[in-house]
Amino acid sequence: MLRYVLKRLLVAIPTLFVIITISFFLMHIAPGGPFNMEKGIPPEIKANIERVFHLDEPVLSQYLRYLNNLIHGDLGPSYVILNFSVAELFAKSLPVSLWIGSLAMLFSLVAGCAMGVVAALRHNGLIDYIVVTLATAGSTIPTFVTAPLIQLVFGLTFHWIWIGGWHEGALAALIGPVITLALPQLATVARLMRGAMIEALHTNHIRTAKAMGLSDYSIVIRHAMRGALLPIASYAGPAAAGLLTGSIIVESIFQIPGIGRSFIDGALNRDYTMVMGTVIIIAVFTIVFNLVSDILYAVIDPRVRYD
């Protein structure tokens, strides 16, 4: 197993430079700049501006002279937000975005598979249906409808939650983000679960130890569980992924501070370090949670062996 991550870790850092080289260039390609915003700017002035920050130099020596940086653990300084380096943002954005994915990808993953459960236990009857029925809906209804819906209900009626703000991550402002990041990962969950517990209630195995006189539980819980799971693990890698970055449109319609937001923020002003800061901390993430999932992947199946 060790070799196998160690293995795997060496193909990352060339995945690392490619992405990194093309998201690297595609900000330079697109007309404009960080400072082209700037309205009634002297010439001159952001002449200088420009050189300082090393903007005047032609494409490729720039980008030579980031991956230096990089290599050194630096980010660069934010181009927009003055006398604040990259990194000193992130320290303040990436808590956020890990505290309510963790939460997001917590909720999605236990009421998933107990829904999924369920589900595939009266199969073919009207919970069954109902769990069909939600995660349908769930898994196509995007977050910028369920978002707003979320507040009008629960913040503007019932004043239930607050409708916006991180409140220093209080539960009234943690609610409404966490449930929108989760139903989408809710719903996929429990279609997995569902079809992967009717296939393992169905295999041979099963059908042995209900005729030994095992109980439902054991046989649910302790024998075809472990089988149903596997497919969850090859989810919640990538999902988780995704949640604990943060999510660009959940982050700002909560107007949470997030490393989603944060990511807006940099492509409309144009912050090149930003972006591709966020873009390296979304792609080392996929990476690690991708090997977490398949060394996941291995412990569930016995079978799986990566030697």
Second form
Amino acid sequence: MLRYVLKRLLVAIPTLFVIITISFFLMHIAPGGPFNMEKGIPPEIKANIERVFHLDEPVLSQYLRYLNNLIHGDLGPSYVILNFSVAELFAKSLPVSLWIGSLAMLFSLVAGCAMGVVAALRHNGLIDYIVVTLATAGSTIPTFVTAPLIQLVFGLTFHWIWIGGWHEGALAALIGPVITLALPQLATVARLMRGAMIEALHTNHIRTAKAMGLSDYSIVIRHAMRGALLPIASYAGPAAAGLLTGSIIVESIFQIPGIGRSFIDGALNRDYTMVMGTVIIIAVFTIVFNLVSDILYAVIDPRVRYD
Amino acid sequence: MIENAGRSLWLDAWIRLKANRAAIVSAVWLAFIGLICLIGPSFTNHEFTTQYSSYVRVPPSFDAYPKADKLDQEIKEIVARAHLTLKEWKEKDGRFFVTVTAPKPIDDRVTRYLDRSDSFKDGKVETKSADGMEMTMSAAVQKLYFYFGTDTSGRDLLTRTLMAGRVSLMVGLLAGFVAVFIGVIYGATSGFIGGKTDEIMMRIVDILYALPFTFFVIMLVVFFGRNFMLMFIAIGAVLWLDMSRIVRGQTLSLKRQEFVQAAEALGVSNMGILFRHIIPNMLGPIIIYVTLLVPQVIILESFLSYLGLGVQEPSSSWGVQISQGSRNMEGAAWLLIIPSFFLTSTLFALNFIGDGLRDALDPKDR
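Any chance you could show the form predicted together with its partner chain after that form predicted on its own?
Let's see the whole complex now, leading with the same chain.
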């Protein structure tokens, strides 16, 4: 197992390298630069600024410089939010995204699994029908529709939640973004869980367990659910990577100062280092969580072996 | 069952699809939405760019505007603007009569003040007193209907929603076809040639997969500028990856089949085999994928428009409308709810049709 993990991490390095390279050149080919936005700065001053940030050099040498700094763990200074390094900005925005993302992930896993199991136990019943309807709605309605509707209903009409801002993670500020982020994931988890549970409940070992007179609780929780968790494990990895690195839409609508916001601001203002940093973070999270999900797979199903 | 004429694959699929009520209802709904978006704007009696300054943010209503209390307020404002004094006003036979006085003789041209308002048209002088200091004007009351209300610039929301629907649906279809076109050609080529070429082409797809998707789209939009047509291509160019994988897999299995070998033995060219024998046999999965792709494209376009990177004013799409609506939802919830309903119901319909087609065309998969 350890060898497998090491091997996967080694393979990740060239992948990451290719992603960095493509992103870097794509961004530098795009017209405009971080200091082209401000009108009316004299060309000499602009030249000076660009010299400080090495933007006057050929793209290839900028690229090599960036790679060299990256190997030494330096993500560079932000070109737009002056006097801050990208790492310092991430130190502020990443925890926010991580916290909201993990709450949303936790909520969608727990609630989604529970809904899926209940629906499977009442297959073709009323509860099953309701869960399937909710799951369809959750995965069809896009986030930028649910988010303002949640703000409108729970924020402006009932005043239960705040409709924007971070407020140091106060509960009333958290509920909106967490629910919005969780809904599509919850829908998918519930649907996967329902399908897998229906299948699991029809297997031979469950029939045997019933014949042996085991309690319903033990049959469902210990025997059926274990097998049914497999598709969830493979889904949860990439989903978690997506949630933890922040959502552009949710963070803009609820005005959360997370990674998604810094990414879109960076891209619009040509803040090269900021965008590169975000791309790297998202890529690393994706790689790591795919790996975690594969390892979980082996933990749940001992027949899965990685050699 | 003796004279069973034998049903084609497509007839078979059609019979199965007809039995799927959700898919049929969705197809009817989608056709309805498509139709009203296409022809509706010509019947709403409003241009989608006309701004009614007297009717900013009026709520949806089946009654005609202006309403009686509004008329009173409106005429007071008009008279004040014309530096006159209001004596009385009444409404008779669909025409509006207003009597005004002034300390000095009134110019006939003050009727223009009436015409300038959105509520009146065809203003003219009815009677004038001998000294010219009292005058009665009349004007036709312009009945306006805003079934969906108006937006923050006083534009009819019904017309705008339908126009926006045109854009959203058109982006969905066009970009969907761009994606399918690239995906099918790329995937079929890769699978058909096989070997090293296949290996390299699929590694390229893997790498593009690993790029953060939103980053890629935003970069493309930045590249192409905010050009409407080019945006289709940008979106289509991103979404072809799944299609190319599906097509490649299908091609790999199809090219080993006897009928392809037979075509090869008969000396059909590679291109001929690809376009005459392999691609037509993949139409089922391709059609299924298109119906699932179109809602993805519509969401992506709306997402870009939401960020201000998509369709620009005065054009609109449902994404733009939802974005504007969410900024003005306090006190004007209809601005958010109406376009959201249109977008969401369309997405639902497309998904149900996609599911229905999958069940109908791919019976093994149930």
